[in-house]
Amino acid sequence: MRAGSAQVLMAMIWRDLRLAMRRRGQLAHPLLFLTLITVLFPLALGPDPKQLGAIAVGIIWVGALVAVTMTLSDLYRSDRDDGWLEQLMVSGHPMVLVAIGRSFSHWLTTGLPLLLLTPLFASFLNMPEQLLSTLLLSLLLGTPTLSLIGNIVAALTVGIGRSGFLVGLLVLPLYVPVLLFAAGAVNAQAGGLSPDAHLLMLAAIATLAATLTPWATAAALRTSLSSN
């Protein structure tokens, strides 16, 4: 990446983070949702520590998937409404920089807080401590992939009003491989097997997503903007 492009990318990320800090209420929604899921499951299933520990990984990962999906429908909408995306497109800056910057800032404001709070959720759900490192590694590999894939769907639906349900309908099936390998890694370790194969698959998916999705997102943005 050229120095000029790197500066533009950093400026976009810094802009996204500043705007996110002005909307702290929206930032808290995914965390509150995951907290609510973590609290409600023990109430629904009972206080049995073994039962909760056995399904803790699934609870945390499904909660993370839904929490991330909640934030996607508004990912580009305000930028489209105020004309920032159109100005950026006509200015000559590559739209792929927008896709990379928005994916990274989305992960910083959504995936990273979920990752940092996971030890607390895991403790509350009585997950065995020896599985925590594998769970955190699966989240570290998987949550950036969720942001990258979600950006494509957010870009495709940016011109559609009230697209929250449509975004979820489109993106959740694409998240299934991440969920399967992430949960499989922790479950393999719980069963006395090596989680390496599942983690390597997660790393491969993350690498593929980082390589391809910015270009797909840029194309989706150009298509959505040109059709409006």
The other form holds:
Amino acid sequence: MRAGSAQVLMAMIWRDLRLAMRRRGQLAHPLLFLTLITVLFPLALGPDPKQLGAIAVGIIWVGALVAVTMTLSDLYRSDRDDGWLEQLMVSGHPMVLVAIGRSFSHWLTTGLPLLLLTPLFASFLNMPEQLLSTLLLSLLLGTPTLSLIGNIVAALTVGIGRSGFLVGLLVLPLYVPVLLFAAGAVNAQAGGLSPDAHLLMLAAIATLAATLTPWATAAALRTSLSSN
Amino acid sequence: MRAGSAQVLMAMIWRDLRLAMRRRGQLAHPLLFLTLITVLFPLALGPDPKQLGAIAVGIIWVGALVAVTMTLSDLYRSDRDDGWLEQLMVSGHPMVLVAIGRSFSHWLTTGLPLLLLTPLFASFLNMPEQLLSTLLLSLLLGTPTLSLIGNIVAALTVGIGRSGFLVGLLVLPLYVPVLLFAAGAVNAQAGGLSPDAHLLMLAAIATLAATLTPWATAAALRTSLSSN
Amino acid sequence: MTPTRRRRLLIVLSIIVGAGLATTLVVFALKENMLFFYRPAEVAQGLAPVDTAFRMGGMVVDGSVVRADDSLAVQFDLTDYQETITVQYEGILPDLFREGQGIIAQGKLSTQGVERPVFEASEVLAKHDETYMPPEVADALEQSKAARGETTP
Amino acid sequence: MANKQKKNPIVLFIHKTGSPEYFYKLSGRFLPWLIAITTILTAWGLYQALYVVPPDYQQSESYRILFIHVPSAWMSMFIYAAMAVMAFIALVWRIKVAEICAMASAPIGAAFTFITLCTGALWGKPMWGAYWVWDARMTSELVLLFIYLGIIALYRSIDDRRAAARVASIMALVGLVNLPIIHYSVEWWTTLHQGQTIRLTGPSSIDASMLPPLIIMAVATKTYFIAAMLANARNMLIEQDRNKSWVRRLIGDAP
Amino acid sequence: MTCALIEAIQIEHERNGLPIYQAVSFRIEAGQALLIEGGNGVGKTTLLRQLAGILPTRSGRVLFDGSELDEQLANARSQLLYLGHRLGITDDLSCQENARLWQKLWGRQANQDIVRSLQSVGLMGYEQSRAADLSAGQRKRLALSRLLLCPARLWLLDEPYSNLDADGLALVNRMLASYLERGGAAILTSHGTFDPGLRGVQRLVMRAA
Amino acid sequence: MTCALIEAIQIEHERNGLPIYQAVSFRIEAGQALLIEGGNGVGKTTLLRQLAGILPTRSGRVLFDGSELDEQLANARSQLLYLGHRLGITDDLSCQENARLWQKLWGRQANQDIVRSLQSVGLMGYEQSRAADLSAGQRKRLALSRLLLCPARLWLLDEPYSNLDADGLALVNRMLASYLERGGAAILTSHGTFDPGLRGVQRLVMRAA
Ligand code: HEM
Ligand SMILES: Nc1ncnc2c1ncn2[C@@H]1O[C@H](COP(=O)(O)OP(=O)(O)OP(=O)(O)O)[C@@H](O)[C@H]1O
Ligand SMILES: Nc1ncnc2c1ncn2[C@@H]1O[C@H](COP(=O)(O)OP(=O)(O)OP(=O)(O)O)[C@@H](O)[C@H]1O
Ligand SMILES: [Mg+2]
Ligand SMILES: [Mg+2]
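Please supply the corresponding structure for the form predicted in complex with a further copy of the same chain (the preceding block corresponds to the form predicted on its own).
Starting with the chain above, the whole complex follows.
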């Protein structure tokens, strides 16, 4: 009588996407944030195009990290406050479905839009054009990992009010490898090296994250919910 | 029989500080955030100390902006959710007291700690030492403005759930002048010019903000609250 | 197989596949060079970037160190026993900096006006190996090696 | 209930030491000894390190900081691993003592990590010419410090002690990926940080005359860790179980 | 005194141009209470929030002490206490700290000390507990203690009986009775599952528009 | 069948080492209901959350269909519906969308379509309204519709009567009666201000530890 796993997953993703549409502009938020960062940095540094171009990759990747991080503290919060997570837990469906569904919809609403608008930011920051494809590839391989790891931390802190910065503290160290390899790939390309090694590492991290993090997220959700 | 304005203000600031203590570690949060940013940038850029030193001011100021911005969406939220703001509104005390009190306690718990730890960040990022005093002065004059302006935006968005990025979008443009003059001051110093003109502008902005923003914040609070 | 058993099997399988795939990718990745780190030979062959800062590592050539009298400027040659590149630096050198010592220099290549590229270092770091021993032991080792006709690396 | 008797001896052992009262009494007996051993070993090790062992052929006297740097670097990683093992036990068998021991380890590990970073930086200035360089070894060690701090902060921000410990335990397991990165970073990437000197298997590249203080300090830091962890854990246990009968009995017994 | 403490004349509320409930009028003097009844979603909460000045009243008039509410909002507000669905409790403060804060902001009712008030709403032993750790009914009781601690001429209470046990219901009635006797006035909503059994209570049944 | 649907044997709950309530035991079979009573803060909500498997039960045993709850948590959960103080309503979805989502996740009760269920809980005309815009009582009604829409062998209801008007109370009683008749079982808390007036209802009075 109960729905199968695939159906449940679909229903949950459907809900997330519908909510993202309803809460108008939520989709646009990480984008706006990155836009502002790319605007603020030139202002703070003074517009030396060469200097700017040299640090463009850094700005875009650090910006993306921070943008994703900022979405995390709200990722499960409202579901917890209105009792929806509690209901999911009592539903008997495996929590790992919740974790997978939310990771996926989170990427769709943050990583993907960032990826799509990156060419614009890059040209704004005078990034040399031949680096664009590598940058995009690094984002394609890196942002899913950000969503997957971010979900663990969001789940761990779901029982804590005002968790914004705790989330940052917990998640950014875990994001360091992604950042290193992603920026490393583009910098290697810029220095005339092959970016392949870095990209392969990114892919490896993504695969590992995809297989392991949902379990951690599910466990974290169960534990956090039973804490009060 | 009712308490006078000064007493009410004291009571509200007392509450904010006490809550900041209770929610342990909340005080440390903007600091941790800036720490992480100062760690992430060198990682993303590759370890060229000269390049790093040149953009250190930019990183610290943009980091401070973002750190302050991230605190804003929670600034009035929990007070609204638990009905405390509603109570303050019905109390008949002028809303501007709420605005002043919150701006002040916000600066005490974000701007001030940032200011105190900046020497550490600066040396971490290889910033030339002779710039430090100007950087500190710019933070001293600039961060109160960030808190004051941030309060308006936090008040405007208090009725909106998941407002994190909307807050960022609204507030960062308002922060641009502060950023320009603050970074300008340090950059002028670095270029061998006098930073005084920029610092005076910062002081002017701060004075203006201190006199005007509390009224705007109070009006924003009243409007947001009566919208549902 | 009961549904729970089948689910468990699926879970274990997917984790094994995922971990395996990840390891393969890592193995491939580690085969490639991931760093901006060049030896003098590579620099001489023109493999190093021109505008970007990178690191160069090697040994300080015996007798090549020239210090300026009035400033902290210093010039020396760096070798990997195949090629030699001249390095210019202004600043305080680490304690371990001496002739015959391994160092890592961070900086950019300058090709202006010289036929051989000169490396302008913004930072010179000493890289020592993982060997620790008392000076007498080092001397003794030196002598016995010399007796056998070897040179210290 | 019949199947409970068939549990394997390891689980049985875990359950036995997992009884708070048993743990409290047992650890109370060990603690004075551990403290004594730690004090003696530390004094002896430092004396050896500073006055007895010969200077290095390259670094001469300043290499003596090695005898603090290396043992604490080992401990920063060892404690993390120990904490993760206890966290795993806590999550799987839900044993309170394991939860508490894991959480009691975190601040000690963070302290050792901090010492490693500081001594490394102080050592780096004269040897390499820089306090800090963003190489893989140093970055990953810094990340370790942040992970420790994150675990501590997470544990403190949840009210229910047991739930807090379980949540923080999950984080501890997640952070485990960082350990191999720290250790192998010097092999995988060309780091400024030197490679491995001391090997458990095969010859070490440190002269035998320099080894004693290192070994003494390595043992001393381990006993210190066990002592500090037990002391922490005992306090936390008493605090959490203050309304339990065994604590009441304990306090009642006390003169 | 000929003018009522609070008087509503044909007030309405509309949301996006649609009226929510049929216009209501009433008039309450010191010592009187008004019980607002009506089915779920009929507009009781909305009306109470209008009277507290949280929601605007765009048609009809509300008079406080004989003059327009809008023109002396701050004055009127300083004389009333409002208890809504959201209780106005600060979760991370203890019960006692919450109470002390209320006293500072709303003034101190003569002869009321905090510990005694908390005891009389049944929170003895919870003075130092974090408010977040209270049960649903205990939170309600804590919020009710504000009525004891702070002086006011008018109480606006939205479903004061909900979540309370039998003992709690009696408590609310006792509080109301003694307040009215002392010359206070109260407007409260309830679903009629419990009859306050007070003298001098007017009833107003609201109807959806 | 000799074993009960759900049976609790001397269960307790402790928070940071302190027991919350005095150990309770009960046993319920299909067609029976258990009414949990007790003053504010006595532990009713806590007990219900334990039975739903949200909070852990560390001393005492809970048996579901005769075997330990802990060992078949997923199975037990798939057979019960829980309605807590937090209703599990998604604010930004309409009533209908909420209901559709529940059907997808908890399965569809035979012969129940969404519009009819919403009507029978009194939300006719609100199908397309955003759930956030409902009044307190209307939200409760929306949450109750989950009981009609989704099949289950056991209902766990925390204060199902609160915030409802007289009509709403009758609705809950009707729902309960027909559910028990169809062989369902229910555990509910209430403050005794309203007597469900059902047959076969056990009562359990909880006491603070
Ligand atoms: C802030 C800078 C530094 C950090 C974060 C750091 C970190 C570490 C860590 C984590 C280890 C343990 C590695 C393992 O067991 O896998 C280690 C070992 C060691 N470090 Fe450092 N270190 C720093 C600077 C230095 C410096 C400047 C020196 C010497 C010039 C040095 C010499 C050593 C030695 C000799 C070992 C033992 C190697 C072995 O046999 O495994 N370190 N360091
Ligand atoms: N997170 C918590 N931390 C500490 N104590 C708590 C927590 N939650 C509840 N309590 C305490 O546990 C006891 C039981 O609470 P519970 O919510 O189960 O009561 P209840 O019977 O549902 O009360 P009510 O009728 O008021 O809803 C209360 O005394 C409360 O103060
Ligand atoms: N923000 C809103 N937007 C649109 N409609 C709303 C909003 N808030 C409430 N409503 C509608 O206004 C009506 C009145 O709501 P109100 O909360 O005043 O009812 P109530 O009488 O307090 O009901 P209850 O007894 O259930 O608490 C309801 O029909 C509700 O659906
Ligand atoms: Mg209402
Ligand atoms: Mg309850």
